[in-house]
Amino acid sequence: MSNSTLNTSKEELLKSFRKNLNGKALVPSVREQAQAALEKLEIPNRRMEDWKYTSLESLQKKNFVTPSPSEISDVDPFKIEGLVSDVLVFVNGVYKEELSSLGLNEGNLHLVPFHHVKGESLEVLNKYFGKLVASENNLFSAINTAYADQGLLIYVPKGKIAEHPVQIVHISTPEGNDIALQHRNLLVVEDNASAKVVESFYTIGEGSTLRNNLHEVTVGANAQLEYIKLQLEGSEASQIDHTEVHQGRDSKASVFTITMGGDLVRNNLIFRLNDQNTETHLMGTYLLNGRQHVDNFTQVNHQEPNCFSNELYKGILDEKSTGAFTGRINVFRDAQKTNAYQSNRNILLTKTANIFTKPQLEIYADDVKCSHGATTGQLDKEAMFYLKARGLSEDKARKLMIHAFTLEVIENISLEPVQEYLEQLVSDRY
């Protein structure tokens, strides 16, 4: 593909996301840097090593437009039953105050849509916005920083404990069109603070969507965060998601990525362990069917001594779906006494499904315990025979084995209503 074609394609993509900020840009200097970076960046393609298994050509052929305002009267079907939480609802990328319900964490947690920031919240936004993700390295991150006009600040001050989780619900309504939308989270958990966040994505109606999300997450010293991402959009929904997490000393952070919907999904998850004694968990499961394609790219940077990371991604691929997993662990020279573990396991339910998996270790310290591995196979025939011999039908035996396979990830989620919700979704799928 020629450079002129690439440039034309990029300009069309930028038009899809470009919005008139009417002089209300938050942190203007950061947005200006992102806009300057867009001039030099190109659309990711398979010639780039980190995008080897994912082509965006199908997205470049669509004419994405800004979604029209949409009204929804009932969001209860999109809330997780039994989860007592603060709820923030975004429809086509726009915050809907009338559909949201806040107040359970009042005094311990600040939940502020970007358009409402002021006072202390504005100070936090100015301090952290655009500081973790470098726009000059990533086209979609630069697009988000330059053009996203909707977002959410989640701020937990020092020593505060959010007693209830936060539930963020995103609903897109393409109404037969091809729409492009963006969202940005700035999540700051300061020293000795704690929070749990559940973010879910849904689609109503027909039409294609391209969602470009960016999440900057700071977890302070001795702080704790559990962040659960549920990608449950329609079969024509595509999502480019970039999440970067920076951890302080003695902190613990867990990120779960559950993908059960979508057409083309690319998840980037980057962790930087910036001080000693951090604990990090990256867990995900992807249940794919049809011609769905999901690419999970993770990177854990061990920069200081005495840190622990554990990564487990499990996939079930049906019909003609394809998956990709690239997991990179970097252990820097000063990161002695590092413990880092990574595993990617996959089950192919058909001969036409496919998975590309690439675990990587790059170690420059000499006193570490690290391991990585990947497996791909079919459902265990002996186990299937055993279950059928005890009276289960082939469908029930298959369903039980799939449930057990995914449970290893789901059971690590601390919120029981979320566990139950996901187990039901797995059951309904198979």
Given for the second form:
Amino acid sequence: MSNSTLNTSKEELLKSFRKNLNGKALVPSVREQAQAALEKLEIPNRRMEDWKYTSLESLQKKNFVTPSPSEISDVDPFKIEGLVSDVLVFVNGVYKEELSSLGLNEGNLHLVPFHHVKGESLEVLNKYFGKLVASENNLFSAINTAYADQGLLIYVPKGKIAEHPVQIVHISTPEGNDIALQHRNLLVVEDNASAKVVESFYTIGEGSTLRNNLHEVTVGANAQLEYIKLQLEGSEASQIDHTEVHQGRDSKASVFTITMGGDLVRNNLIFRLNDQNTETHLMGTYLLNGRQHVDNFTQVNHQEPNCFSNELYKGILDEKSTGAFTGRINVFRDAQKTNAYQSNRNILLTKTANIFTKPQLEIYADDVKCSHGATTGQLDKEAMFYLKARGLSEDKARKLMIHAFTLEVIENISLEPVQEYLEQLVSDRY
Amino acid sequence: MLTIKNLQASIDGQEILKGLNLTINPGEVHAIMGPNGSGKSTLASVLAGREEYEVTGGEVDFDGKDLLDLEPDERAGEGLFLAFQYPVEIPGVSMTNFLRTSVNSVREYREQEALTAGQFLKLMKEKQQIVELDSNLTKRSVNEGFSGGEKKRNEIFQMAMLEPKLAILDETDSGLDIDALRIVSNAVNKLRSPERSFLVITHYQRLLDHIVPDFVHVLYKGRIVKSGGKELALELEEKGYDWIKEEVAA
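Next, report the structure of the form predicted in complex with its partner chain; the form predicted on its own has already been given.
Okay, now the whole complex, with that chain kicking things off.
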């Protein structure tokens, strides 16, 4: 591909997102920097090491249009049953106040759509916005920073405990078209504070959606965060998600990435452990079929001593689906007594499904415990026979085995209704 | 109940069963003994429907049904039960969920109504006592972290839950200490009835002190070469298999 075609498709892609732009920049200096960075960045391609397994060419053939304003009256089907939570609904990237319900965490947790920031929340925004994710080396992050004008500030001030989880529901309604959307979360859990966030993505109707999401997450000293992402979009949806989490001393953060929907999904999940004695869990499961392509690119940076990280990603790949997993662990020179564990396990249900898995450990400290492991196989034949010999049909046995395989990830979610919701989705799928 | 005629089976192209004949009537307990490699476990595997084994000849009639034509789960539904020599650990599948799915699958096959949660728990408690199984075990994943004895007792527990017409015990006694052996044998004896038959595959005569068979067969080189009453087991214990091998060779 020549440089000029590359530039043309990049220009087209930028235009798709720029179309949605209205209103002024939240933090003008950050936006200007990102816009400047866009000039130099190119669309990621498979010649780049970090994009070796994922091609974005299919996206470049699409002609994205601005989504039409959509009327949805009932969002109950998209809420997790039994989960008592603050709910924020975004339709085609736009916050819908009338569909949302807030107030359970009054005083402890601030949920402010970017358009409504003022006073204290504006101060928080100015302090944290654009600070974690640099625009210089990632085109999609730069696009988000340059052109996203919708987003959400989730802010838990020092010492506050959000008793109830927050549920963010994203619905896209392409109505037969190709639409491009962006969202951004600025999630700040200050020192000694605690929060749980469940974010889910859905599609209604025909057409395709490209989402470019960026999440900047700060977890302060001795703070706790559980962040669960449920990617449940339609079969023509693409998503590029970039999440970066910075953790302070003695903090604990868990991020769950559950992918069942979408045609092309790329998740970048980056952790920076900026201080000592942190605990980090990266948990993911992907259940794919058709021609779904899901690429989880994860990175944990152990920068300081005595930090613990545990990563478990499990995938079930059916039909002609493809999965990719990169798990990079960087242990810096000063990060003695690091404990870092990583495991990626996959079951291929067909001969035409593919998985690429790449653990990468770079260790510069000498007193550390690190392990990684990757397995790929079929459903255990002995176990299948055992179940069938006990009267379970092939179908039921398979379902039970798949359920058990994914449960190891799902059961770590502390919110029972979310666990039950996911178990139901797994049961419905197989 | 079970009629095996001229059964031939192979694995990976190697013929193991070479024309086996056996008839089991309702209520009978048959023991199959034989030296290593004679085809004992192959027989159990073929009857239960393990797909690695290829049946190359012969037929098996199970209560009027062509057994070899049925899937493993259909065989279970018809009332065949195999107690595994090596019960499989299935992490993530709870015993309770597994058993409930199993019992209700078999009931569905037999056109019986599914058990409610309450009925199921009651049944489970009742049957657990037969094998003196710790109730904590049913809260764990299937066989995961069970001791050898617990795994074997768990097999008999499942047998009690599924109420089969014919139970095949594939070396259920191997690896059991004497206490576990007694528990397992007592449980099997409690489950004996005029309608239920057993095929007990074993290396050792000591199991047959506890589960007294009606017939003892010697399997050698893929065929039953000698049959007799329970006294045959004692003779084998005493004299080993060499005299049988000589008889066959003669």
